[in-house]
Amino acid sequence: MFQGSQSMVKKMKTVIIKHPHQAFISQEHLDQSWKTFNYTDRPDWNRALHEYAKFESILREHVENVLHLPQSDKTGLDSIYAHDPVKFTSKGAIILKSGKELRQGEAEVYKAFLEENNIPILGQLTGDALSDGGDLVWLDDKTLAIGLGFRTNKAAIAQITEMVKDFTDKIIVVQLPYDRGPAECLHLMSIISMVDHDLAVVYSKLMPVFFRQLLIDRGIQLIEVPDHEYENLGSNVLALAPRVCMVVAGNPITKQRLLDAGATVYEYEGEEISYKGTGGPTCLTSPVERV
């Protein structure tokens, strides 16, 4: 029976990912596409496969069901970041429509995959509504924070609010800063990762004052990420279970602060699969069920 997920931190039971074989396809494909998708540099195919093997091995140690999205000519390099085309609720998936036009083909491929695997679909964005899964953060199973920025607009927030109104008590709209502009990817999850019900990794410099204070008022301990580690995706932390998490290697200060807070921390090398496409472990995974 489908159990769904309205948590970012409960023990992950089922997750959807997309392997480089299906997203990056080959070195030739990477050579042709990386600039189009605004990667910071050309990914190395063989190293990407090596990095992903380690990343997936950590997942499989902790997650009962690991599902793989298929290759499709409707998707590009960014489809390796399986988190963004959908957001899961206790009642099923919300099929989104990315604010990055090059990613909009991912939604229909994802929808067909969910139908083939008998995973319930709650609804789908329509019309002018745009949203990425990285802008939707469950603070608890009744509270959803949504980032309003370049990837998620007001029309999407209105439609998502309507879809979840019967089983969600509060929607918190968080206005995201301009930062580096529309070409860069700034999600709400770029500046906050829930690691436990009362623990979050944050980059406060890009966080609205009201939202940071709201987290503190909710009794959530904040682990601050240094500037240089924010650039290394240090604030992108995936909870596999409460205080059991995965990070990209190369963020020793953030890692130590997590350890000091009682967390267990797993690392993977992410130069090719994370840094160059600006997507950390939360981006690489779409948790379907947490229990």
Ligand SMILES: NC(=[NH2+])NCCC[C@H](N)C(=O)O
Second form
Amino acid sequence: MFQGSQSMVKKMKTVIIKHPHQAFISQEHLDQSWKTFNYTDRPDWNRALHEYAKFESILREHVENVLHLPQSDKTGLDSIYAHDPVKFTSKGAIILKSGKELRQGEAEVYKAFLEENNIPILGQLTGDALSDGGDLVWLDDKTLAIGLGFRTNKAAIAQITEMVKDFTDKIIVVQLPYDRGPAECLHLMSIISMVDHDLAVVYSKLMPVFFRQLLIDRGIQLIEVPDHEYENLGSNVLALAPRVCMVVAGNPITKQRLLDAGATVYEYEGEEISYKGTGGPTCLTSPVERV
Ligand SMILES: NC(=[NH2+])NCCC[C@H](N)C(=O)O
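The form predicted in complex with the ligand is what I want next, because the block you gave corresponds to the form predicted alone; please supply it.
Full assembly next; the chain just shown is listed first.
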């Protein structure tokens, strides 16, 4: 029985990931495509494998089922960030269409993978609708916040709203700023990560005032990420269970603030697999079931 949820924090039971073997493929492949995909630098294949081994071992300690997406010639480097092509609801996956054109082939591969594994699909974006999973945040099981920006458009918000309306009370549209422009990746999840039902890590500088206030009004304690740790993906924190989380190493202030809030914090080195492609632990994982 599929145990889908509309939570970013409940105990993760099943997760989909994509290993560098299937996404990065080889040093040669990385060399050919890192500039095209707008990475900050050329990832090192061996170090990427090493980092990923640690990352995956933390995941395996906490998550019963870890499923791997297959290699495909329809996808590129960014497919390592398995969070983006779909979003899970309690009734199954919504198949999205990336706002980054180079990533649009990922959804089809993902959909076939879900079908093969008998994981339910709720619906799929059609027409002009564009959205990345990184823009969709369940604040609780009845409330979905959606970032409206370069990666997610109004057509997608309308279609997603329609798909979830029978089992969701509220959709909150959060306007994202221009920040560094369309070539860079800025998702709603770049500026907020839920760590428990009442605890979130945030980068308030890029957050609309109404949204920050709404979080506070909902009784959510906010942990602020300092500027230099935001640059190091410090605001990208993956909840493995309520207050049990994973961060990219090199964010000591955020880590200490999480510890002070009573969280257990696991770290992995993410220079190659996270930093260079701008994708932290939430981006590297697609939680299917949380219980
Ligand atoms: N959910 C996320 N924050 N994903 C990050 C994706 C990063 C990737 N390089 C992109 O530009 O699409």
